[in-house]
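Here you get one chain, nothing else, as structure tokens; it is the form predicted alone.
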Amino acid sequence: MKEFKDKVIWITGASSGIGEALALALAKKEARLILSARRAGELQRVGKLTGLPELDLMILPFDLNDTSNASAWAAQIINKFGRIDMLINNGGYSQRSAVLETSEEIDRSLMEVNYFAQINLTKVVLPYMKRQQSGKIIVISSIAGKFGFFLRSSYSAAKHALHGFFETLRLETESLGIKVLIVCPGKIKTNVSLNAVTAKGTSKNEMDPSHQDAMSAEECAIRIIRAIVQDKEEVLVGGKELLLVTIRRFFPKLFSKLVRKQSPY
């Protein structure tokens, strides 16, 4: 796909899962990549796997819990590449804790990482995209951004908030040549359930059974890239669990019955 050749693409959450799969797929399409996540060592590993030369690759580690230096990070990218063509807001983490057992601290951290960090990074790249009169913002939401679900209260709330923000951003910036794609993955076989935070503030450290045989991160990345090329505004990616979104829209009473029968894991 020539659409990605020499494009400067910033990917957060690039050290594993969907972010890593996107990095490897886009490198094959000759994109120039900025890889971000907390773990510098894992980013270096992914960077080597891309096979990109130093000229076309930047490793930019940071923690989404604190994006106060976001303007400086964007400036670093501009200093090296001269432009930012695409931001893929993929970084974040999930939750497996009941509302009554979840502390305010955990609630706030989930919102910070999954919502505020995404909009902060977006706001620092928008002036450059406006100057270029082109750019694409891709935000990885979730099926949990379409409806609430057991043990995912603040995670789901953050994903719902992303839709309100980025749907508004799309309307306000399309005349500037900036496009917005919201991606809603369902169950994807990544470490998302392993790394999900519990009520104790620790990682779950166990993959949900429903994720064991789910769609691969590589297939998910292929579908996201296809949606980018097709200039879609929103895409759902996953398996049969996506049917709940349609059922909720057209048959709300049936959805109400079905969602209660689903396992939280």
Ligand SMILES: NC(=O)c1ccc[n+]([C@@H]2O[C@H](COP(=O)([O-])OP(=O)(O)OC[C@H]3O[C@@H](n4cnc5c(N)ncnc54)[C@H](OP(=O)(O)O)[C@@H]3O)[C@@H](O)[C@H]2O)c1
Second form
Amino acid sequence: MKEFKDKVIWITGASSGIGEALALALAKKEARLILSARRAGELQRVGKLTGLPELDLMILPFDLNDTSNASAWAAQIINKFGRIDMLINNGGYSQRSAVLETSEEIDRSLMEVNYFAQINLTKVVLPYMKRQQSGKIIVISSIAGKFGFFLRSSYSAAKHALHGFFETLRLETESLGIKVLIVCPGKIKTNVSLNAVTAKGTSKNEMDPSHQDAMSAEECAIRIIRAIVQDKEEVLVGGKELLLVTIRRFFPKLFSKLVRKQSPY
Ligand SMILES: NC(=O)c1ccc[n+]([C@@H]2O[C@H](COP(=O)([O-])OP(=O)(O)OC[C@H]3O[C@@H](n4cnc5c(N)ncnc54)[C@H](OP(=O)(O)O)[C@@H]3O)[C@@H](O)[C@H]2O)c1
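Right, and the form predicted together with the named molecule of this protein, after the form predicted alone?
Below, the chain from earlier opens the complete complex, with every other chain and molecule after it.
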């Protein structure tokens, strides 16, 4: 697959899980990578695992809670690589707290990291993609972006918001050669449930039982890459939990019963 050879790809949330798996898979396809997340040490670890030479790799750590320097980050990438072919908006974190127990601060941070940061990063790469007359924006939503679910109110709201923004962006930029893929993972075996925020504002620190036997991050990355190659507009990735999305579409009353029977974990 030569689709990715020498392509400059900026991946957020590259220090673990789906982002790490994407970085390793895309490096094998000879892409040039910019790896972002908060933990610089973990990004260095992933960078080493890619086996990419310094020329083809940039470690760009930052916190998605504050993307006010996003233009400078994009400029840094352009200085080194001269272009940006793909932005994979993957970094984010989940929630395991009931509406009644969740503070406004937690709600706002979930929206900041999972929505506003994604659109800010996208907006700073778009002018370069417009100039190139090509580019791909990939955004990792969730099945929680398709329906609300227990203990995930603001996380689900942020993921829903991504659909509104990125579906609009697709319509507005396709004539410029810019494509948009929205990925909706179901349950993927990563640290996402351990890192989910609780009502106390701390991480849950325990993997949800439903994630223990879920699809691997590596398999998820393969499916995302396939969807990129096929120029899909949206793709669902995961196991039997994805059925709920189809059931909601065609049998809303049945969905309404089934969703109430699901465990939040
Ligand atoms: N796994 C699933 O079942 C599942 C399902 C649906 C959607 N998703 C979505 O998939 C994406 C990747 O999650 P994952 O499953 O791979 O979980 P993960 O292993 O917890 O990875 C999350 C990544 O996001 C980064 N991140 C989190 N908060 C950040 C912040 N404030 N600033 C910068 N980077 C931040 C983390 O890096 P640092 O900690 O180093 O910052 C890490 O690299 C997320 O958007 C998640 O919502 C996952």
